[in-house]
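Encoded as C-alpha cells, the following chain is the form predicted alone, with no partner shown.
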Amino acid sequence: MTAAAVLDPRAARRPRPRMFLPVIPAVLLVLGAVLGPLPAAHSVDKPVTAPYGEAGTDAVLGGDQLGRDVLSRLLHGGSALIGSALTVAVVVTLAATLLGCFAVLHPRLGRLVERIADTSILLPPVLGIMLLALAWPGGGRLAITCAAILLGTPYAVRIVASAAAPLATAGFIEAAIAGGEGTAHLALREILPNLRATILALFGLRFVDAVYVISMAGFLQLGPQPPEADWALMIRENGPGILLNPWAVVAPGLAIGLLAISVNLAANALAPATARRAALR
C-alpha cells in the first residue's frame, strides 16, 4: 500500500485505470469473436480461391484446403470455442465453489469429496475424453463441454478446500456457530466472501483450461465436425498445406493462443485486486 493510499483509504478502494490495462485484449478478443461473423466478406463453405491458395484480394489470409477465405472462416470459428469454455469455467467454479465450501463445514462430506477428487484427477483428461466421445457418439460439441466439466471439477474442488480449510476455524466462523447459525449460513455468507480472489482466478484458469480441452478435441476430431469452422478444426484440416498457405494453420493456432493469455492475464489483474478491496474493508 502507498503513502498516497494510507492518507486517504477512498483513494486506495478505487481501481487504478492501469490494473485494467491486462483486461483489454481479453475484452477485444471476446468481442472480435462474438461478433467476427458480422463483417466476414464471404460464407464459411464457399470456395473463393484455388485449395490452399495465396493471399490476394479475393481472400487476405488466403485459402485452405477447399479454396475457403481463411479470414471468414477464422471470423465464424471463434464464438463455439469461447462460448464452450465460457460453459466450463462457470459450472466448474460453481460446483468446485459450493461443494468447496460446505465440505470443510461437514468432515464426512469432505472425505467423500476428497477420495472422488483425489480418484478422478488420476484419469487422464484426453484418455477421459476418448472414453466419453467413444460412449456419446453425435455428442460433438456438447459430449466434449461436458467431459470438461466432469475432468476439471475434481482438480477445482481441491483448490476451493484447501483455500477454505483454515477458514473453517476461524475465529469468526466459531463466532457465528456459536450465534446459532446454520451451514448454508456459514458457507455462503461467511467464508465464500472470503474466496472471491481465489475464486476468480480459478475461473481464469478454468477458462484457460477449457480452451485448451476443447481445442484438444478438436483437434483429434472428437468434437466438431467437418464443415464447421472452428479453429483447432482449421489447424487439422489445413496442416497438409502448411507450406503453401501457412496463414491456414498459423492464424487459428495464433487465435487459441491468444485468446487463452489474455484471459489468463485479466484474471491475474482481477483477482490481486479484488483481495485487496476485501482487506480493506
The other form holds:
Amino acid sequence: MTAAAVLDPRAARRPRPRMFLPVIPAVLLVLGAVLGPLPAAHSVDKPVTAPYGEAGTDAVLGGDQLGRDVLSRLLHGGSALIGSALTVAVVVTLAATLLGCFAVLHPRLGRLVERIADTSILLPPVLGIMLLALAWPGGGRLAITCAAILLGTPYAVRIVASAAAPLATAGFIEAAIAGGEGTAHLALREILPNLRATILALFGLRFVDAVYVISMAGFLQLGPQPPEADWALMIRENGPGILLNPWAVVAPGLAIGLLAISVNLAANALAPATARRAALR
Amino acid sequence: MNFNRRQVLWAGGGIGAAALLAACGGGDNATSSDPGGKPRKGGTLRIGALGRSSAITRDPHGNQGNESDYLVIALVYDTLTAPGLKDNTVGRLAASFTPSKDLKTWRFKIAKGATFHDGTPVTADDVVWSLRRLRNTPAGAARLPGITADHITAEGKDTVVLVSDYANAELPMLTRLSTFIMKKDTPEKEIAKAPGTGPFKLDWYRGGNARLLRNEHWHGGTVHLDAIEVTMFESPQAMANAMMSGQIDVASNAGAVAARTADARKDITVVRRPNDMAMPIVMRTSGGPFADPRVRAAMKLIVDREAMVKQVLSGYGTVANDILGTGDPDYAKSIPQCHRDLAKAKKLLKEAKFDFSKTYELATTEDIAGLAESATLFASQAREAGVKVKVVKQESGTFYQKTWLKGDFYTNYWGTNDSVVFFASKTMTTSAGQNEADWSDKDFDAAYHKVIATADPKARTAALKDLQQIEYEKSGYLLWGMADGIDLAAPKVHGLPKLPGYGRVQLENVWLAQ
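For comparison with the form predicted alone, would you give the structure of this protein in the form predicted in complex with its partner chain?
In what comes next, the whole complex appears, and the chain from above leads the way.
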C-alpha cells in the first residue's frame, strides 16, 4: 500500500532517549502528586503553625489560612485534580476520536455532529459549569468532571473530524471500501491508526484544558469544598494572606502551571515529529 | 421587605454610639487614648467601609445591609440613646430618660439646643413621628419591642413618652435600635436628602460613596473634622489594599489578616476593639439531631476554643463561654469556663443515642473574615470525637433565605455585642423575632421577664446571672469566641472610637494631626 508507506511513522521517529526526555517531568509530577500523601509530614486539616505562618522548621512552606501545613496540603491536593483532569482528557479524547472517525465516513452523521458541535462550542465553559453546578448542587467534583467532558467534547470532535477528512477520500480507504469492509473496520482499522499524532496532541491539549476548567471551578468554589486540599481551592482560600505567606498561594499556583505545561510537553513529544507539526499547525 | 438579621445587626449595634460620651459630658474615655496632643480643627477624613452596591439603602428606618450606608446614616441622624463604655446606655438626642415606678412608662427628654441641619429645633412631635414611622416598618415590633405606635406620644415640646406593654427596665437600651430622628412629615420621596440632627450633614451621595460636612451647630459638642468622605468597598481585601496604598485614612473593620499584614508597615496604626463580634455556631433545638440537650452539650465540649481563637482569629480575640452578650458589665464571669473534654462529650453522645454513622452538614458563608474558617476547623475538631461534619459554604443570599433561622446547624455572627438582655430579647426568648436556634425554655423566659422587670441593680444582677446560667446550660448557641474589631488607620488620625460593635461609626471626636 503506497499510502501506508508514505505515512509510515517510523520515518519520522526520533531516537528514543531524546524522545522520552520531555516526558520525564510529567511522569515525575504525576507520580509525586499520586504518592504525595506518603511523604507529607502533617495531616491536611490539623493546624501546625499560626495562620499564614511564615516558612520555617515546622512547616517548610509555612501555614495557610488556618495554620495548616502548606506543603502537606500541596502534596495531598494534586492527585484528585490530576485524576479528574486525566479522566476528562481520556474520555473526551476517546469520545471525540470515535465520533470523528465515524463522522467522516457518514456524511449525514458528520453534518449532525458538526452542527451540534458548532452550537455547543459557543457556550462559554464558565457558564456551562455554573449551570450544571446550579442544577446539581452537591455534585462537587463529579459534577465539574461531567461538565468538563460535556463541554470539551464538541471542540475535540471538530479537530478529529477535520484531521480525518482527507483520509476518508484517500486511496487506501477506497480500496478497503471496494474490498467490502464495514464502517467499524474502516474507522478503527484504517483511519484511526493514521490519526495517532493528532490524537496525542489532542489528548495533551484536552488535559491542559481540563486542568484549566477544573481549577477555575475550584477557584469559583463550585467543585471541591473545604477542608479538601485542592490546589485551586488553596489559591482561592489563601488569597487574603498573600503578603503574610506568599507560598500558600504561589506553591499551588506553580503546581497547576507545571502540571499543565509538562503534560502537554509529554504528549507533544510522544507524537511523531512530522505529523505533530501538521496537527499543531 | 423582610426584617432580616443583618439589619438588626447593623441597626442594633450601630448605635454603638457611645463615642458620644464626650459630647454628653462623659469625658473622652470612649475613644482611643493615643497621645496626639490637642485636637485640631479641620481636615477631611477618608474612610473605607464595606458594602455591596446591590444592597444600597438611604432610609434611616430601612434595612441597612451595608456598613457603608449605616455609617453615613449614623453620622447624619442621631438616635435617642447610645451604648456607652461605663454605662450600658447613654443619651444621645435624648438628654435623659426616666421610668415610672412600675417600669412601664418611660420619659425621654430631648437634648437642649438640638436642631436639624436646616436650623429648625427638634421637637417632641418630630421624635414621635420618627419613632412611629420606625414602629410601622415590617420589622417595627423587633425594633421597638413591646411598644405599639399608639403608645408613643409627645408631652409638651421636649418630652416623648413611651409606654411598654410590660415592665421593662431595659427599655432605653432596647430602643437603641435605629431610632434615627427625622423631621416630622418628611415626604417619602425626600427621605434620602432629609435633614438630620447628627454631627455631620450630607454634601453628596453617589452609589454608596458619600461626602459629609461638619454640622457647626451640633447639640452634642464640637466636631473637629471639616468633612468625611466615605468610600464603599465590596471586599475587605480591596479595602485593605486601598489602605496600604494610602488612598484612604481609615479602613473600618478590616479583619485580623489585614491587621497582621499592616503590622509590618510603620505608617499604619492598628486599632483593636476587643469584644466586638460574636461568631457562634447555631444548633436547632426544636428538631433534628441537636434537639437533645445532651447532644448540644457534647458539641460545646468537642470544640477546642483556644485553638479556634488562635487559628481562626489569628489570636485577635478571646475565648467565650456560650453566653451571648460578653460586653455586658453584668456578664457572669463566675460561671465556669467550658473546656474541651472529648471523653465526656462521647459519653453524652452515647447516652443520647447520637448517630455517629451520619454526616452532619454545617452551613456557613464568607460574609465576614474567619466565618468559613471557623466551620472548617470545627469540622476537623469534631472528627476527633468521631462526629462527621461536612462544611457547606453558601452564598450570602442563599444563606439568609434558606438557612438562617431554619437550618439545623450553621455558623452565624453578631456585630451587636451590647448586652445579655439584648441577645435574650432578640434571639432566645420564646417566639423572639430572630430566634435562630428556635429555642423555647420556660425557665429562661421567666428569668428574662424577671430581669427586665427589676429596677434594683443588685436584684437585677442576680436575676441576670440565673438567665445566663440557663443559657449556658441549654441554649442552642455554641459561642466559642469573640473576635476583636480591627480598624486600620493612618498615624495622623486621632480619637477613633474604640467601643465594640458599631461604636466605630461614631466619628465626631476624630481629628487629624497635621
